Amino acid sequence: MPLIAIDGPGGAGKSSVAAALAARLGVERLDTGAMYRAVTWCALQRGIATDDELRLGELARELHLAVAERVSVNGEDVSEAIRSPEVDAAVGAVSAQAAVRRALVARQRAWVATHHSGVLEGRDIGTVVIPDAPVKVFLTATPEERARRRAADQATPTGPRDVAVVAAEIGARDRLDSTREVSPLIPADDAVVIDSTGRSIESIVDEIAALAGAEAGSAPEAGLRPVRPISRRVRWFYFVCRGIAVSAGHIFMHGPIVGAENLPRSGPFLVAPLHRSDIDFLIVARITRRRMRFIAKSGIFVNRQFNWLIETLGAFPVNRRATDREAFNRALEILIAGEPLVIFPEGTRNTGPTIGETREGAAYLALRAGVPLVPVGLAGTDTALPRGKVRPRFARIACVVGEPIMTGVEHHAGEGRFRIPRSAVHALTDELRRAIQQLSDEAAGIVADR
């Protein structure tokens, strides 16, 4: 599931929609507005002026801040306190301070780095925090509707607040947010603008879920298990091993990586390379610093120590002689968890410059998970390590990364599962085969023009 950025002014319904969407898709949500409110609440408690940028920036950096279903500051639950009229009146001025925004944007990007998928709501998510988010929404509503909602949200036992007063406060906040020098409230150029006036939360969630490539009203496929995030130790080990492999590869297999900028910068995607040598996965590992997962033939999982090593480096087994449902589900789990995955669509090593028979598993999995499919062309790896050889030789290689093939197709729900039309799988497989061949021809040209 990709990262979803939801921006918009106060009272547009961001929090309600984001919470419902995250629950629908089975991902976590980050309310960045609550972070600014928490800093504002703490500043008011400490008597810090709303224009004291230096002290406010230090406060934003030093606070122990936890934002989930509840919001806590230094261990104190402030979920209700940060929604008070006093905080409402001050949060715009505090949020406009550049030092505060730098500190909290850094925290938000750290959240993204550890989650890779989820729903983020705020006022600068799609423009500043994650400008490369694959799904961006700018949620708005009429001023009257927003004032009515905010007045109802801030109701006390004696009744709701005066709508006219709330409308004036919202108007002042809008002017401050949209005219501030740092991260003004504006829709991203590629954001989908949704007017929530008179619409139900469910209908808006349906629309955004469709944008994200998820089946509206459907839960994740039954039987899938959560993928446990890798520990710091494993992440460190992977980067060390990758560094060694890449350095060794540059010595024995010198050559360019072209088009790496085409890879999505965040979220899950499926990489589909040509397969000509046992070292292909080492070349593909050069295209990104992110830890990628690999489907590997079950025959290489020979003992506990070696199994631990290659699994730590991202591999998991598949039985190529039969339809391996467990491997497919594992691949789907990995993509849903927001990790990139590598599949060789030919299914085995082939020879020659022409791509072999392309299996439909990669296309079907990309459609099922609703993730971009990235074709990759290779050349020279079969010279560096021919089939049947165990020692690599010096050779020039080239790797060309193509533009992602987006997989937004209409799914049809049946018995609680996604049903992918066979015609869509056939069409995507053909498109993928042509793309890999074109990129591999380009890679071969690079090797020949040494």
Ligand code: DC
Given for the second form:
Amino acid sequence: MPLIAIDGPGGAGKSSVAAALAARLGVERLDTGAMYRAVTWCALQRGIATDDELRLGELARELHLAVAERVSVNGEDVSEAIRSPEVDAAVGAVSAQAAVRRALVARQRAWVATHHSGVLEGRDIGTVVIPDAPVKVFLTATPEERARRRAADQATPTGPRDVAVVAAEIGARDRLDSTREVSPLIPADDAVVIDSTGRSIESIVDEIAALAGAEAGSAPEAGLRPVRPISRRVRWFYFVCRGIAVSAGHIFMHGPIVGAENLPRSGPFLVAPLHRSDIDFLIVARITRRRMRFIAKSGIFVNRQFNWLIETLGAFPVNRRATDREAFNRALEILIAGEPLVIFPEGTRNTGPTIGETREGAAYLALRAGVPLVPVGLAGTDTALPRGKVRPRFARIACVVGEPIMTGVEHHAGEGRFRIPRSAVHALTDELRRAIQQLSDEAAGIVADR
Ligand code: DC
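Could you output the structure for the form predicted together with 2'-deoxycytidine-5'-monophosphate (DC), given that the previous block was the form predicted on its own?
The next block holds the full complex; its first chain is the one shown before.
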């Protein structure tokens, strides 16, 4: 089942068609307009101006956003609120901000990466989000028809809204959407233009399903699973456990954490440290008070209480028989949900001061999710707890956090395709390896220089 991109102006019938098509084909749908609306709703709540690109961009990166049947923002159901006249009036300006688009396009591509098939609707799906989608439709309708539909959709208890007023609003939004500098609303060169005026939803769904060469009722592929936002109770518990563990760790491992201010203060990021010892985790947990997630073998999830404890501390299980893809998808889901994640790019504990073979998973994941990649250098942990030993020894340690390597849309912009080129993954992995080595050398210098 292919990916299907449906673009077009407001009132062209995209949502009804996309929903019916997804149901017919048994795949999921992503309403990208709802994502722009959710960011706009939140900006209005927080009093952020609709032209404050910096803060809007931050918001679009950080929000815990779940867009499916219902839409929720940081756990709050906003499905109705994002369709309010206030959001309608502001969403055009918010979605014209380049930083907002960068953040949301990255999230949309991450959705694609885990779904592999599905229906995406919006304004720039075929041109920007997935330019290599095999099926692209540009759905349109006459301005009168679109105004009539919108007026009926936005009916109040006293009756439908005035069609002339709605027509004027639609006209204004069309102008904003099609003339904005970033990703204006235009049909992709290879999109099939369908005029929905006077046509039934069913007939349009038939036409697109035929384009996709799709068989009705084929099985859906594995989808993105939601990640529950961290609750206040869990946050507190983590805070206390971290405090105890970090203080206890100080007894054996004394030394500075350098460069923690480099960490993004909010939103998702991927931390990539050197790996020399089982206690590396404990040192890495010192760099931020935020709970970071990490992959753990399912074998250590032995009973309910213990599972709860390590999950609360950030671990997520990967089935021993799971494919790499399953672990990759879970990691992607966590980053998309806005949480930080730790991955040791060497994949295993190595020895000595030189970074071992660096796997490409971390770089690939950061590129896919469009999140900052934070290199971290370590020294001394292999003295504190060498491989094969269970009892820690007193040792001086140092941990140096590097500047985040920013990834995102611009990293593969201009490639003309959605797939991340291998060359970009190689280049980022090289950059990461060099950074971790340099930071670890710095850390080793600090340890030696006591
Ligand atoms: O489809 P909609 O009316 O819910 O979209 C709301 C706004 O979001 C609309 O002004 C266009 C904008 N949008 C966008 O710029 N890019 C998308 N991919 C989807 C929506």
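Here the rigid core means the biggest group of C-alpha atoms that line up within 1.5 Å when the two forms are laid on top of each other. Quantities reported herein were computed from a predicted structural model and do not represent experimental measurements. Numbering follows the first chain given and starts at 1.
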{"property": "Core-aligned C-alpha movement of E202 between the two forms reaching 2 Å", "result": "no"}
{"property": "CA of R242, rigid core aligned, shift of 2 Å or more between the two forms", "result": "yes"}
{"property": "C-alpha of R359 moved at least 2 Å between the two forms on rigid core", "result": "yes"}
{"property": "Per-residue Cα shift, P345, between the two forms [Å; core superposed]", "result": "38.3"}
